[in-house]
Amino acid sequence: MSQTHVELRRGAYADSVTLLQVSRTVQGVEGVTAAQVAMATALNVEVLTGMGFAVPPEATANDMVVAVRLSDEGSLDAALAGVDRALTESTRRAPGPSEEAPPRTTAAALRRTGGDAVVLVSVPGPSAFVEAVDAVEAGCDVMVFSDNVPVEQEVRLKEAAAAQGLLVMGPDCGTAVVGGLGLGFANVVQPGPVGIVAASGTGAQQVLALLDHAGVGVTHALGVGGRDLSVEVGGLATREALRRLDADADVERILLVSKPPAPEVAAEITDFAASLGTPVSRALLGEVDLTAATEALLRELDREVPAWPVTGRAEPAPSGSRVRGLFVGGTLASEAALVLGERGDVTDFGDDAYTSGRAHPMIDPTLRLEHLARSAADPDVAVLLLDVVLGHGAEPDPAALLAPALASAGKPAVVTVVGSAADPQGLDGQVRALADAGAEVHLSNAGAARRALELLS
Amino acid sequence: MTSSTTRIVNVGADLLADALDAQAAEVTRVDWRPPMTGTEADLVAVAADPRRPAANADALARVLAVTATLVDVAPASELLGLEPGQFLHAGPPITWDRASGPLRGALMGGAALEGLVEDPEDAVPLFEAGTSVSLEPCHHRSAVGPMAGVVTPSMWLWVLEDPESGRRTYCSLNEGLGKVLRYGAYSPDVLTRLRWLGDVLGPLLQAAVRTVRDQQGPVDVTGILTQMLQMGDEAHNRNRAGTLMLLRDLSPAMVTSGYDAADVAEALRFVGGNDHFFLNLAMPACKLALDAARGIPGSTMVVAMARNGTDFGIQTAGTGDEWFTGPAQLADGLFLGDYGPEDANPDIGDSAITETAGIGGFAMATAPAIVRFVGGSVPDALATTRRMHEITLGENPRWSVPVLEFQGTPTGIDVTKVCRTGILPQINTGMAGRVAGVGQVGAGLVTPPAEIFPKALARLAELTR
């Protein structure tokens, strides 16, 4: 007989990625049919409730919920032991009392490194500003991966950084490549003549992947966060990033990538870019798609524009009238929405609304897979359009769960796989697994979106 | 940005640090945890305060710049203008009706010492009525008092001075251990000893301190602290080396003072036999340093931690003389004789000023000889000092810890760091008996009540708006 068990662990904390791994481990314990270990944020309580678990009303975002469904009552002890074991294993070995414990704040860590470091912040949004301020005060560049950071905090942080010539990447900056080192979600690319400034994480990744396929390397890709070119922030980080790349002798050409920016800020940045010694090309969504912008850049560099690869072939939709876009990449979602126009419905699972207290969908596929099943059953949906983003930080094998889901969806599916040849997941293997499941796989997201429209008729 | 071997500090998801490890980057991982409940918005407000970095740097620099010198010994009536019926006590302000057993016992003994009553027991109605007596924190008079910290007009006080500014702080003479007034004991032998401190020891020390001051320059108390920390004292629960160094500096002048040889011998025996004698110099030295940082708008540094046996209070550099209080906790440690946890009073005394300045519990690593006495092991002591570096603004280069490669002691408790990490200041302390008149029952470790740090933070945040 099936039984559920829900318990609240007050004051216990682990980050959302760790808890995802714990949940998966516990799901593998014999007698467990479902398991979710999560901090009790509003979104997670909703997910748990949707799974049929009754979360105690006193739960707060600072409490951990352990929820398991068992095939028989006798499995409870084993399941809870599994939770404890997974939680223990997820934390690094506790240091002995005479060893140095790890630092507890960014300030303490920087005191140990002597203030010579780039700081990568991915704590929950309400705490991100405080950690990032530590970095700026210590004179360090900082990348704020965290989302849900209020815009006034972003402005304050970037003003303080600008006064010292420091670079704040983010908040909500998923991707950067600094001197060949990938921070956050980043593709493995060769060094080369291009420098990228990106107010868009997956936009930068699309360009990195296309350039890699064209055999052109990148010196730095500096993410500045999706709001940097808004009126409120006014391009504070974009200016600093442009200045840095202009000063780097290895950078021959700079590409500015962004979702549609505020027009007045775009104009100011254009003027600023014109004052630099290094030519700056624009890949601003709304003006141009990322693929076309990359092609233009290649021509400016006198490089050959290759044919962007397509693997597998989807058949035209037998029924339904709309393209359903399910994206993990925000910029890829925006780009697809612009191409699809009124005939598409696009969801960005990386949006703040879906990531409060949950790991990013490039790490945790659960929410998108759930929506994929719903879309497959929706008679209005004719074609499925998805993205898979590879590189450091992303899921180790995204095709493993996505390919079977697409195979059983029973609808034509077009997938963009954004990745470079050297990415840890193996670009070829991922593409083949998805194509074998019946999907048509593109490297160009704009190309994929256009193809999805074609399949409608 | 041009270096090919960038160092990264990762705070947040381990997965992102793992990805950097996979790229052979040098990654320092922060063991981040959520801040104390309800402090997120206040932490942001204070972090965004543009005054804070400079204010805190200023506060720390001012504390480290102070040198405490021993310039005089004299009665409280003379030094502080204290009059009969005026009583100073440890910790934040309190009234008789809320006073704990040891504070009551010390006040009763103090009333008898001043001749307000014949028998200490008769003093209760005096304090209940409150018309002819008044209570005031030592801290409000530039003084600090260990345990109950009761100071009456006839008690003799050490006078410490910062030669740069001329500022002064004060503390009573240490009475020894066991049944003593500061632990709330008031039996006849306690009063007899107090009278000897006032009639014999005080004047003798005054003569010696003045002679040394005028002939060789005043004793450098901060310098003695530097040396004793290297000799196994943490200057709160162990002051043996400090006491003997003070005797070394004062005894020639005591011997040649012209006082009766038997009295000098008794004084030397008393001081030499009381391992805590120097504590009453360490405390005002710490207060002298910390007071230099009072009144710096925007600074989140703690300038006082003090307990009255009922409440634990803190003050910060950026919030004026306001106290932020919560219930004093029971210490965890070892008990004398047959005493047990049920006999102990909650935490009491101004002596946490030593931890506030970066010694005592913060310098545990330097005092392996006492770690068992305060309920710990040597590795715990090393870990404690290292942990305190997480909540402080800097290090004191003068006070260094040999076993930690001469790292300076953690100095300048930062309210924001306490709230961010949940790490509470570690205090080494004595334990007074719960019942008035009992005296000391043990010693151990204690922390402030956690809630006073969010309270102070909230006020600091309010002051930024």
Second form
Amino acid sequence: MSQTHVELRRGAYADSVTLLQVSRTVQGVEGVTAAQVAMATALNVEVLTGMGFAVPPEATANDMVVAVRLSDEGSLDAALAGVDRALTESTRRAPGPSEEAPPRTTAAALRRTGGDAVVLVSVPGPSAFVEAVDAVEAGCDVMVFSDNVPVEQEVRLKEAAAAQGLLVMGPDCGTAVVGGLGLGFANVVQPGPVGIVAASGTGAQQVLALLDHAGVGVTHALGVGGRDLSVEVGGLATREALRRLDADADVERILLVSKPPAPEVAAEITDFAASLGTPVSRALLGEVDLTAATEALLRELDREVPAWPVTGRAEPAPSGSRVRGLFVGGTLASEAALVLGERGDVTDFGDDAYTSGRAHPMIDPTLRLEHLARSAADPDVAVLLLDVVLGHGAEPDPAALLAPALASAGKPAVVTVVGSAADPQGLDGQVRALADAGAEVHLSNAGAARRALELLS
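Having seen the form predicted together with its partner chain, could you now give me the structure of the form predicted on its own?
One chain, no partners, no other molecules: that is all that follows.
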């Protein structure tokens, strides 16, 4: 008979990626049918409750929850031993020839390197500002991967950087390609004539993937953070990024990518772009979708616009009236919501509300899979619309977990796979696995959303 065990470990802490790895390790222990080891944030407690675990009401975000479901009670000791072993392994340092202690702050690390570096900050949001300021004060460009950073801290950081001619990418900057080197979630692409400035991580990745399919390379893709074109931030990093690309002789054309920006900021940036020597094209959601903007860019470069690939075919929905969009990419979610209008419900699981105390859904699919199961059981849902984002930093085999869930959902599914031919997950294999599960798979997110609408009728 199935047994559950829930244990609260007061004051114990590990980061969300470590706990994801621990959970996956424990799921492999004989006799364990489900396992979740997580900090007891409100969101994680909700997920655990949805999985059928009763979390003690006294749990706080400073406590660790160990929850396992067992095929029989006799497996509990082995399961808990597996948890302890995985946690210990996660903190064990690799043996090396040096006994030198690692630096404990960004400033200390930069003193060792001499300060000539691009600094990537990836710590919990409340701690990110201090580390990023350290880097700016040392005269370095910074990529702030962290989310949940207050906007007033972002403004102070970018004003300090602008005064020194430095670039702050982020906060919540998930993607950048600097001189061919990918930072964060980044696709593998060839160098070429295009430079990208993106207040949008997965928006940049969609353009990278489409250009790669069209045979056009990208020299740099500079993320600036999703709020950079807001009224509060005023495009501080966008201006610096545009200046950098304009000064690069290898960049023939710049593409500015963003979710719908503040209109007054977009107008100011347009005026600034017009003062540059390099032509700047716009891929601003609300004006144009990312696929159409990429096609326009290809024509400007006198390149052929290819047919965007579609693999598999979904059949029209037999019942239900709505499209349910379950996305890991924020810009992809925004684009889909604009296409679907009132006939769609779209959730962005990469939003700050879903990542506090959890790994990003491009690494940890647990939350989206839970909502996928709910959507499959919802009679109002006619069609499922999802994204899969490939590249360095993302889950090594996203189709392995998503395909079985889609196959058992019993509803037509349309999936966008955003990736390049050289991405480590293998673009063709991921597409084939999802198509074999019954999904219709697109490279164009806008095309996928329009197809989902067609299936309603």
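Model, not experiment: these values are computed from the prediction. Just so we're on the same page, rigid core means the largest C-alpha set that superposes within 1.5 Å between forms. Numbering follows the first chain given and starts at 1.
Participant: Once the core is superposed between these two forms, does N148 show a C-alpha displacement of at least 2 Å?
Facilitator: For N148, whose C-alpha is compared between these two forms after core superposition, the shift is less than 2 Å.
Participant: Would you say whether P379 is displaced between these two forms, judging by a C-alpha shift of 2 Å or more on the superposed rigid core?
Facilitator: Not so; P379 is displaced by less than 2 Å.
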